[in-house]
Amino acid sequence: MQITLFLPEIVLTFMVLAFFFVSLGKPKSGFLQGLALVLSAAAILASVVTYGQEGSLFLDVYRVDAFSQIFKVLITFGLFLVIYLAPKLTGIEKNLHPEFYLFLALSSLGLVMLSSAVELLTILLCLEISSYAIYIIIPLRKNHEHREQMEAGIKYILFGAAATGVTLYGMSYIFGLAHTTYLDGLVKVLPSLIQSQPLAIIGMIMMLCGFFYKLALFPMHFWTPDVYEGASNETTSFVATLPKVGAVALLIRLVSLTGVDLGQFTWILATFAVLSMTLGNLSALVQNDIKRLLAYSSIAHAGYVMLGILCVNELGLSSAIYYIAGYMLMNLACFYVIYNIAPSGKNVSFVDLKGLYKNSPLLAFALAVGAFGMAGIPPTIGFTGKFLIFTGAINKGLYALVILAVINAGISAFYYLKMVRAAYSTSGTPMAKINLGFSTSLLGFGLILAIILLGIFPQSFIELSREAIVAIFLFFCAFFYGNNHSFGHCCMAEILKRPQITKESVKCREWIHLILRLWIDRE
């Protein structure tokens, strides 16, 4: 086994073990956060260094390629930001700080492994590694007047257990029909089964429920508002971002297996996407607690991401990756504000935002940029992401879905701008000025610049996302044609529209249109 292929996972495993041994003593909070930042930065470095490598591990159940690597970079970078966001963990009991970082790293490890899993039981195992760690950290909140964190933890466990059971049952259906749990085996038989076997559609929908649950997509969204509200601000910032990145990675892999033809399966998922957008946005309109508002907002954004995945073409899938990366940054910008205006770890309402522009102009501007981004206002990454997803859907012919999505985006602007209006309104009662340290201010400026600059200059990230999607297509292509590297290079040239002159070009083009027509929509 090439050790470098597994390097990000090794670093995260070392991080888990390090905090396990640290938890046996009584370390100081400053040391804990410093150690967490160093190790999470090492995980980012490992992901970046190994980017571009390719190979299979553990009897071909684990695939390392451009697709898995881009998600590993996003997940490890998100982990670093979540740790950096909350230096003192004011919402967590002090004696539980080592355990909090331990389970944060363990959940991230499960998500990183999830992005490389290409076999159904391996996927389920990685999903549960990530989920069980979150089950534990949700109740880890300081005991306030009410114990909402216990209710949130119980609800997350019950809904998670139900989603896992449904997913496992769906996998049993798919295995019974296809007689394999490997994705490279499923890709050969699943498109025809979807067209001819109603049980295959039922099995696929049930199998995807576990990832709908992570993404907070209808109908597996009911847990979201109560868990967001009951968990600590630090825990919610993690639950609201990183698991959704991992869910998108697997949804892209699994939905791509079914082909690009618009059929019953596609329209069922399209219905889920529309209901998720509509329910999330309408429910967010009447919320007063900011975390509950962001919870319903996440349900709506899950619908936008699903719209991109449903395109199952190059633009749609690469836009989904770009959008979920932008959503992670925009959401963290909002939680950055929540954490700093609630030093005791309490929940924040619109009343707490009033006069924020006077007490801390940086926090008010960070909130405005994050809210503008999620509302899809240019020049933010949220606007560019929505534009690319809608363009991919139009190219696919999903005009009705695009119209409904645009209407929902207009509805969402109301409650996002309501947050900005509260932050820039005159406060009814005088509030103490919020003093941010250098490192905290640096994070705020970094999030603001990232949201704006990636919205203005998306080309580099879109190209990386495009190459990640190509890696999936080539993986399926190699299954049909064997290990012919010339064929693989011709496929790459055709997909990326790069000039390639070889004696096999004509033959390769014929095979591309014959074999890959189920996955690559070139219309």
Second form
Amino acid sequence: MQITLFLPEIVLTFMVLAFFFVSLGKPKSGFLQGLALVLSAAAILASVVTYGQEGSLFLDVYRVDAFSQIFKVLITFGLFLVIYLAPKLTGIEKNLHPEFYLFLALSSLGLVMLSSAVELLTILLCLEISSYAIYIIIPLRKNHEHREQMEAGIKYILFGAAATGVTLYGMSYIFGLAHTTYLDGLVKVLPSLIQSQPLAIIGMIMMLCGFFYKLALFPMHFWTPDVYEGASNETTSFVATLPKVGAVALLIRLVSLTGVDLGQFTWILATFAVLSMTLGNLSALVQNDIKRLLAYSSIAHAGYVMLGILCVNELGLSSAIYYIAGYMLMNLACFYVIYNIAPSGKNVSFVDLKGLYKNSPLLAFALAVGAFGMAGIPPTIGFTGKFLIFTGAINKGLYALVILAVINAGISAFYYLKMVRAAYSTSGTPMAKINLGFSTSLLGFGLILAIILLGIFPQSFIELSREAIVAIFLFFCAFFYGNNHSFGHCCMAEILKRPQITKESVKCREWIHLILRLWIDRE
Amino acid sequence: MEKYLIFNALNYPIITVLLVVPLIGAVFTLFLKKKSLLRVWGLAVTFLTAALSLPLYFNFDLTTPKYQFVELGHWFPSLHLNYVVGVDGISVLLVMLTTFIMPLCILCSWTYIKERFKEFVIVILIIETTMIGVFVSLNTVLFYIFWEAMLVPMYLIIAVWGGPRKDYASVKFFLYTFIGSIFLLVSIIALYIKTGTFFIPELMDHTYAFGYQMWIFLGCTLAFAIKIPMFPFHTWLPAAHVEAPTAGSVILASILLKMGGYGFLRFCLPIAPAATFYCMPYLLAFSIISIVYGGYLALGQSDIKKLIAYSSVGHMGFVTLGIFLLNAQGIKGAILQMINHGITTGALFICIGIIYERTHSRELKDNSALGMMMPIYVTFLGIFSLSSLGFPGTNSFVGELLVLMGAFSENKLVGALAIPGAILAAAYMLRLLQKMVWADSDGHAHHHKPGHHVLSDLNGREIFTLFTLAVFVFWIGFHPTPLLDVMDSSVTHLLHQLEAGMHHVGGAIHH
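Since the structure above is the form predicted alone, I would like to see how the form predicted together with its partner chain looks, so please show that one next.
Next comes the full complex, and the chain you just saw is listed first.
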């Protein structure tokens, strides 16, 4: 076993342990954030360094490849941003600050492991590690009159437990039909089972429910608004972004198990996607609390991501990765604003946004960029993401779905615009000027630039996600040609050796086509 | 690719420069503080852009319908997406119109915009880039990005510097145009999946099945009909015009509406010719309804700005009428009419802004009998009003004449139906002129109206602004040939494309 393959996880585990020891003493808050930043930056570094490596660990239940590593980079980067975003943790009880960081790191560890897990029970285990940590940090909010954080915590844990139950039940069906819990074993039998056995479809859907829960996709979305509203602003910025990235990783892995042609399975997922968008957007129209609004908007965005995933082609899947990364940035931009205009850690509603422009032009602009981005206005990452996903879906012939999705984009523009309108309205009651420190302003500028620039120049990110998708296809394909990954190894090596990224894209596509042809012709 | 393009032969990338100069100007605006400096800076950048756009006209090759001054760069190779910009005879005039109107927008906001002047200059400069971008993009995705990106600064212009109902108007504007254009996006992607390219000239060269053309045509037409705006999608326009500040109204009327007409000419006609022929009667009908209905509504307005806004609906009806006549006179007339409307209606909105700054009212009855106090002002108002109603010797006369000639040669009925529109235009503009220059409807001149005696006539800046536009009114009115020459070969080429597409699909339907 190569220890370097496991480096990001080791760094995060060290972070968890470090904060455990710190929580025993009485540390200063500046020290805490500094430590958290340094350790999460180390985790990013570890993920970046291990990018490009590949291999299997722990009896092949744990797979490190381009796909898992890109998600590890995203997740650790998200963790870093969440920590950076809230320097003072104003919404969390003072004496619980070390624990807050501890559980953030623990949850991220679970998510990072989730993106590498290629065996059903391991997947469940990683999912639970990340969930349990979140169950704990939701009620850590500073006491308010109504103690709504308790309600949110209970809701999250109950719904979470139910979702896990459903997932396990689905897994039992899949195991019963396929006699294996390894994904590489499943891929050999599932495509034909899906075509012939209704039970396999039911099992798959139930199994996916656990990830729908994390992603807040339609049938499993109920917890979202209440949890977003009840949890502190810092916690919500975590819950709203990182678990979704992890969920997308797993959904891509699991959905691509079923083969290139999903058949009826497509329509079930499509229904979920459309209902998710419509329900999310329509409910968001009438919200007054910004966090609740973002909750419903996240349900809608889950629908868009699903649209990309259910294409199960290279373009659809890689755009889903791009989309969720963009969603993370745009959402963090909104939470950045929310955190900074509510110094006491209270919830923010439209009234608080009124006249934000006068108090802090940077915050207003960050909110505008985040909101316009989520509405899909160019030139932002949100537009490019939607554009890529629609291209993938039309490529698959899903015209009806795309039409429904664009109508939804039209609806969603209204409430995003409402946020911008409030921030730029001239009729607000004058409030105190918000003074952002240097580092906070820097984060704001960074987020704005990232949202715009990654939207205009998506090439390099899309190449990375494409490579990631190639990696999973290769991983699955390898098993038709001997169980020793040799074919996959060769392909991977071929791809990674190539020096230039643009030429690589052409090669990647050629490989994928070759492999898919082999896969389809195998019978 | 050389089949469609002539690469830029100037020693600098002229179109990219036009796109980048306002953006750089916007960035530098961030570091300026004083209002006086900001105005001069904004003016300097927009003037510079206008000056830089002049070579486009002087070096334009009149003999070819190919896209000229083309620049090509890699952008997003995974989807075969290139940065490709260029102009042809249709778009070059609209680019020039944009670059020339923008300095006037800064000039007419000199004192009109009281607060947040810095942000105002930034937004104006950004919108200039996006508008030029729409006209020069030869790639559907690039086109769409500029098309949509333009919404944000325009929304802000209305929402931040607008009148009392700015919230309502700005949101209505945004949602209307956004919802229209997302279907354009679907059409763009569908075309890509079908042909494997986003490059507009190549898309025009493909032939598509009739049913497919219809879908593409409908998707695009919705976006363009809302933008231009055509009845029954025109309701956002009066609201947006009335609430927008002067510069916003000028941009909206002079350039933004033209994007709709340009879209029809660039997308609907050449890419979906058979569908265009099929839908022609309906679109002609909607155009005539727009002309007559817009005119009638303008006749009944007491708010001057609303009056001009509804007159815009009528004028743009002439533009769509000309486009969908699908003959050379009609299309040339339509393009010329787009330029004319940009000059004349832009000027009228500047006139309204000037009087609003003095009387703080846009009601007709509060602004009557100005002739004695503001002779220079009413002279300009008279010129532009006459131009707006298509008086011989002014620019609109030529445009409307061409469109009407096209209409009569196509179908006598269509021509006859459009005539009342022209008469209505005379009625509402003369009503406006009569009331504003001479007297109230009861015939009494209200010289003693409180506040009116302090009205000052135009200052040098305002005279300069209006004079520039008046020059173009007469220049195009008396000597339209240079403009018609510029569009000639492109329009001929467009008609060839239409015919070829029609024959192809027509043959397919018959067999």
